[in-house]
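Here we start with a single chain on its own, the form predicted alone, put down as structure tokens.
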Amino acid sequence: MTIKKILILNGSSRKKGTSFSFSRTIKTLCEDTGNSAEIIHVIDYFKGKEELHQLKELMLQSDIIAMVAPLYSDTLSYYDIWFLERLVSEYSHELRGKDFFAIGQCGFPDITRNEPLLNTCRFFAEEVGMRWLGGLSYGGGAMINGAFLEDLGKKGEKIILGFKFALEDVLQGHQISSKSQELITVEIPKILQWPLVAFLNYHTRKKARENGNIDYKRRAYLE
């Protein structure tokens, strides 16, 4: 058997996030199998506490590269979509003929939200010639908040098992099956979304004030 190696890119600023508890996740499922994983911080490079150059010798290295990122203003954030942009320009040749996969995940229950960060991913993998092998979508993140897939119980359980039928097909060089986007989506009974809804709405003001953004109704494009 043919030994892979995953680079998976932690495509949140935050390195304790929902992002990196699914990015261990893979890892930890990659290894099991007798493969190898590395997890690289998007954000360090785009604040340059990491060297991009530094990136060649890694990316000739893998044979399958990752996106697991938040969903930021219905797709990837402004950072990832840079470091993205810097492959393109930099590193087609070395990316050309690899595997790509990417996992979105957002704080809400709807998964649709997901989908244009699925196809920005798709469209970054067409543009230097990678494979797209497909993508996850996972809405609730906000919920798990960074905690460890097998600490969540059954519900851990379960997207333990569908990252890892996904993996299966990855490192056969299959398209991802839509077993393993079943196994992970959470279904919440309609009478539960709006309270739900408004919950996570509540939360993300909350962090909002936290972070200085008190007047979070504004329309500044509007002014």
Ligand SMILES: Cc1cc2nc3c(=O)[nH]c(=O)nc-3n(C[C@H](O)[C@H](O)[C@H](O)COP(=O)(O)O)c2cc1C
Given for the second form:
Amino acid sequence: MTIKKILILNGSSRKKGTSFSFSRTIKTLCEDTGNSAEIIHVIDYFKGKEELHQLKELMLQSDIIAMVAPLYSDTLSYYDIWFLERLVSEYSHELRGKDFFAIGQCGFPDITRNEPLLNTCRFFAEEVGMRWLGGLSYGGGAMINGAFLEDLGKKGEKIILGFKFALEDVLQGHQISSKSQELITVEIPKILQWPLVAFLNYHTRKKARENGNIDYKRRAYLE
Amino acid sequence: MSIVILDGMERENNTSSMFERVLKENLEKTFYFKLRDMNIAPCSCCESCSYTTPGKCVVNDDAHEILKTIAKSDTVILLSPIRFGGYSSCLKKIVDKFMLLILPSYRLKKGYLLHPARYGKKILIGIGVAEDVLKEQEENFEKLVEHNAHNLQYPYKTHILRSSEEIEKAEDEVNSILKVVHEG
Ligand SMILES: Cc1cc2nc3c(=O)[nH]c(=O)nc-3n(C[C@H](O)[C@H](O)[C@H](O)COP(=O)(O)O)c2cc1C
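Next up, can you give the form predicted together with the ligand of this protein, since the form predicted alone came first?
All chains and molecules follow, beginning with the one already shown.
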């Protein structure tokens, strides 16, 4: 098999968040198979820390491009849409024919929340003539909050395994199989839903107390 | 009855002009925001709006004026070209700040975890302008509006305008929107 290169786009405005943690694992797993990977941060291009025109080389050198992104208001963040709009208008030619896949992760546990984000990635790929290899959805990314997957015990192991299978697929140019999604899906049993809400609200009140007993329900824009 | 329209179209176009005219003719309290002409900083996820300055963004930009108007209104209309089956970046800049319209606490509704609304219930209307996009993209746009409405816990409606359609047809759509607004 020829050596392939994956260009991973970290779509988060937080360079050390969960999207980065996922990107980092994908990079390591990719290198373990003798292939190569590079992570770039969309936010660096938005802020002008990196020059957009330098992307051209990076894209030409890559065989596969991956978007790893947090869910902001139910889809890709402003930064990521801005980035994809730039790619379409300036680099369609460089991207044509390459493979593309995406990982969306959100705060809430429900994986269906990421559907609009993953579809948007697919429509982008189709618009520039890339081959869409599929998307993975992770629910509960806020709980991980940037922690490295190898430090998360069983939960982390399953996600790593899910990503490993997905990489095997994409490196062979195949669609990501449903096995990967099954491995990374965390189901919260119904009976634990109320205790979870109580736990999360306990933390909300605790944080408010720590911030000088602040009224987090303030209707600031009506004052 | 007051209505806020967040226009995420990137340049002058007939649809926006028609919307602005018909809405202003029919509703006294129409607040029309042409986002492309405004200075809105994107959300940097600093989390200050949760516990430091609850419900308020710490960045000084035009988003405050928009959010203040939304807080006082009954209806929010999102207008955008359908971009990759969703919103244009021009509209998304303000939609990312909708986090300010919800609380950092949690509730459970029909098995879904949600953040309670900060300013009560409003009507959300998403209007996608389709230029040569596939049906699938239109459906994803509608799904996105539905998800936004679900998270905000607002009732919602979606409309797809095909730019090839005559402006009268679009006017009919606006009138049906006005009907929804009047009926609450
Ligand atoms: C502006 C903003 C909007 C968000 N909107 C959603 C949302 O609609 N649904 C959701 O489940 N999580 C939402 N989240 C939570 C993030 O998706 C989640 O915390 C994610 O793990 C952050 O990824 P990161 O660590 O890579 O930045 C939002 C976060 C921010 C900052």
